[in-house]
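This document starts with one chain, in the form predicted on its own, laid out as structure tokens.
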Amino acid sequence: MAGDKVVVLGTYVSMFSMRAQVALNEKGIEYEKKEEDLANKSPLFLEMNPVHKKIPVLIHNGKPVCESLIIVQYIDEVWHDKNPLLPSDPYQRAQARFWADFVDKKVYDCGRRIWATKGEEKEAAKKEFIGIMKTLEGELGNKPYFGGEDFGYVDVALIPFYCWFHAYENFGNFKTETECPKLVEWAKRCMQRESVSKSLADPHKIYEFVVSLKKKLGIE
């Protein structure tokens, strides 16, 4: 749509935001990144998002819509002419639904176990991390995205997780690639799009940034 003001308040480090950039991107959309400071939060975001005051907020046309996953639904719909994410088919859409809120049930809070814990909660939370993967390479199957032949809803929930990876290996001390080769042969794969690779954060930035974080949360 011609005209159209696209911002998305976000962070650098946050999986979420980076759901709302991939969508965009793999729509072709022309959008202004506007970093949010959590501490202290900017008067456009407490506008914008008043009830969770979570990133990320997309900004379309000067109304706000928030949460990632209800933001990419947005994105497909309004730009519904272009690279649809979700499947025409309303059972193949009910199915894309339900794993990426899988995705979203799962994932991020097993990770950040991994870095935040010790001893045998740490050890507990890569075991159920390295199955929630195992899990997911099994809904993927020998199919190049979890959609099929292309490119999709669910990817875009779960790739952004991918650039955390190197953090949660290294503090918990195993590998992603040895457990499950074909979800990260799939990630792989995924980072080769434009779309993915220039929405993502840098793998060690973000490893610095969880030690940072651990120094300020005091654990050690």
The other form holds:
Amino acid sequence: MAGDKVVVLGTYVSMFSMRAQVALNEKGIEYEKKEEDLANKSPLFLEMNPVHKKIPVLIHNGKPVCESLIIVQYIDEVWHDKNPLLPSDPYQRAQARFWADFVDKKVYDCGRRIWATKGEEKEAAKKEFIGIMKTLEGELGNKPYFGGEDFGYVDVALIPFYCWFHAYENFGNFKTETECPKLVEWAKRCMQRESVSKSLADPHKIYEFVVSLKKKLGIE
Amino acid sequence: MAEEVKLFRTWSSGYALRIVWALKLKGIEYETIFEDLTNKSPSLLQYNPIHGKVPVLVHDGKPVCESLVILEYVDETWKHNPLLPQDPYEKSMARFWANFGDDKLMKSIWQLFIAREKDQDVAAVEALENLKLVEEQLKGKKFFHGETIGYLDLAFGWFADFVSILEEIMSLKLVDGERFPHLSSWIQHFMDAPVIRDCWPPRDKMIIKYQVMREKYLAAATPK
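Requested next: the structure of the form predicted together with its partner chain (the form predicted on its own having been shown above).
Expanding to the full complex; the earlier chain stays at the top.
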């Protein structure tokens, strides 16, 4: 749609920001990415997401949409004529929403516990994380993407976590590729898409970010 | 074409009630399977292996899990009496507030419900802040959806019932008509709306259930 103004308020490291960017890139939409400093939130940010004060926020012609999966669905519905992310069949859509919700409920918290805890708690988090990845790998099966033949909604929901794997693996002392080779194959396949590779952060920068965050939070 | 629709639920689950309402509002015939969550049926575990929770909708043998996902599935499958707005922006707002209800509002109200007396004032602060935000959403509207009941009303349905249960058990007024005129009004309209009003779980059973639950939490919180 000509004359659309699209802004994404996000951060470089946030896998949730990356979801919005991947979705917009898939649709070929031009947008401005604004990097938020969460320690020093901008007036625009506070105005656009007064309820949660969290990123990402999508601002479409001045109107804000919050919560990353809600943003991805919004993008899919507004720019519905190109690269649909959700299937058209209601049952397939429900499955896609279920699995994206599963990613939301499980991956972030568990991943965080890997780098934010130590000893037994860390070991437990690592085991749980591998379990979650195995479940997702099972759901992927032999399909090239979670969406089937085409890159879709669940792929968008999960792929941004891939750039965080290096940090999780370092702190948890494991290799996702060993535990879930098919999942890593899937991730590499996604990374071949420009929409994804342009949006994901450098895993080494994520690792450095976590190192400095741990220092700031006083977690050894 | 004869369709087979089954709903796995418990007698008290507010999440399952969302689906009961949605199916009834759309006039869909379905079979109810009541679950005892302390003794889950093999069917439930087969249809919802990931979470093992209710509700689960099984449509012609195919399961859909997670109540908000099920609501959208019901709305997309049986398109008459639409529950979600058509406009993508309005839809995203409905989804946002449904999530807010489940994440922030429910948690803060629950924290208040299980708070010890000395902690109640602090717990109330967050609950009241969240209520204010929801109150704003109802300005100029009879229901969250507008003139008729929709997705967001069903999503907040648990709240309409639970507020009165909490108020009775705790002997306090949480949603008073002065501070929350729109929310109070919505509660009254919703509780009594056709179809909605026929589905509420028995109040006396709910009071007992939540009283017992609250006592357990308070006992566990008390330092020995």
